[in-house]
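Here we start with a single chain on its own, the form predicted alone, put down as structure tokens.
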Amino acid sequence: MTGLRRLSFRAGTPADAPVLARAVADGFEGYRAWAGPAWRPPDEASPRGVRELRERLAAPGVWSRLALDDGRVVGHVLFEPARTHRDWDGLVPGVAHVAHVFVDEEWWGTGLAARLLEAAVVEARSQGYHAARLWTPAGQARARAFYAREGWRENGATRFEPGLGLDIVELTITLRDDESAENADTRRFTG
């Protein structure tokens, strides 16, 4: 079987924290080719960032997908309820967070990351949420492009991002075409 037949497909669990965490930090790594030689990732893999996103994993709220190719995850999404604040409590109402979407390299192009965030489109949709944002870096061309090609609209907000040591711009879909959600993809969803 080849292309994304042969993959199979599971929700996400905190048990995944640390398959997960070497995903994101692998992803991180892949940023030095715009980012530039004196940008550092941040350690995701280390025992603490293992240890957030099992909590992060097991919190009320959050779901994540995984795609496997043989039992090996080559690429994962995970939405939350949208806070005001990375740190904060406050939550906006009716709006999904979507804080991951990482594929495999080898995994670039097969329509895959598609796959994984129409999926979690569909979830957020389905779970009554009438929009959902994402933060991507400013300098991440690839991503911006393929968030657009997918109906994502940059909305404005950018921020620096500390944990990261880049400048990052939020962008939002709308899930319903109810009333209360009319202009949520071109709203700011940041505190």
Ligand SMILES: CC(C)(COP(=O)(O)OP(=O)(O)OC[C@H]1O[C@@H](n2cnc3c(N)ncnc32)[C@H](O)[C@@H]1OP(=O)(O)O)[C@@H](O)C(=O)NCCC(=O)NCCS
Given for the second form:
Amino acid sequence: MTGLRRLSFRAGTPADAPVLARAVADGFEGYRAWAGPAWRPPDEASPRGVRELRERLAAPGVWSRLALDDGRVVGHVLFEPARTHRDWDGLVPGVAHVAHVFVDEEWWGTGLAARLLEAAVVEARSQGYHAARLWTPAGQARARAFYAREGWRENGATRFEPGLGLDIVELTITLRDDESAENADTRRFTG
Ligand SMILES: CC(C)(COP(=O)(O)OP(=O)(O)OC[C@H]1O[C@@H](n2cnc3c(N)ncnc32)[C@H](O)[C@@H]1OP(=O)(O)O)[C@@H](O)C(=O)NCCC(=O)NCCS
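Right, the form predicted alone is done; let's see the coordinates for the form predicted together with this ligand.
Every component of the complex follows; first up is the chain already shown.
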């Protein structure tokens, strides 16, 4: 089999943390192509990075989907309830935060990333979220073009992300209209 048909898909579990952390680290390595010679990628595959991702995968409300080629993870997406700040507990009502969209370079341009992102959007909508957001590096032109093509819109928010050492921009997508969003909020926080 060729193309996406050869892939299988499943939810991620805390046991996947080492593999997914390595995928994120490899994705960040690729940023060297445009981030400039002085930039150093964070080591997401460090013991601390793996531990944090393991905890994240076990946290309430976290949803992930992994794409596997003959048992090997070649892409994944992960979303969680949006927070007012990375280290704070406050939730942004009704908003999902897409934290990871990472695909191995050999699968770029195949439609896999679009398939994973769409699965996350469909799931977030069915869970009652009325919008989703994500942040991506300002210099990551490929990701920005990808998200724009998939219907996400940049809202002008930008900030420096110290953990990454890069400026990042925010993108959002509406999942439900306002009326259903009110119901969605209720379901989301009583569920
Ligand atoms: C971002 C990512 C998930 C996108 O998946 P992908 O398979 O590469 O995306 P696609 O090929 O479907 O779409 C990329 C689009 O960017 C365009 N593009 C490619 N390089 C570009 C560049 N340098 N500048 C502008 N647009 C570019 C492509 O032409 C394509 O648009 P089109 O279909 O309208 O022609 C994938 O590249 C990836 O995993 N990158 C590393 C990790 C990462 O940055 N993740 C996002 C973190 S938030």
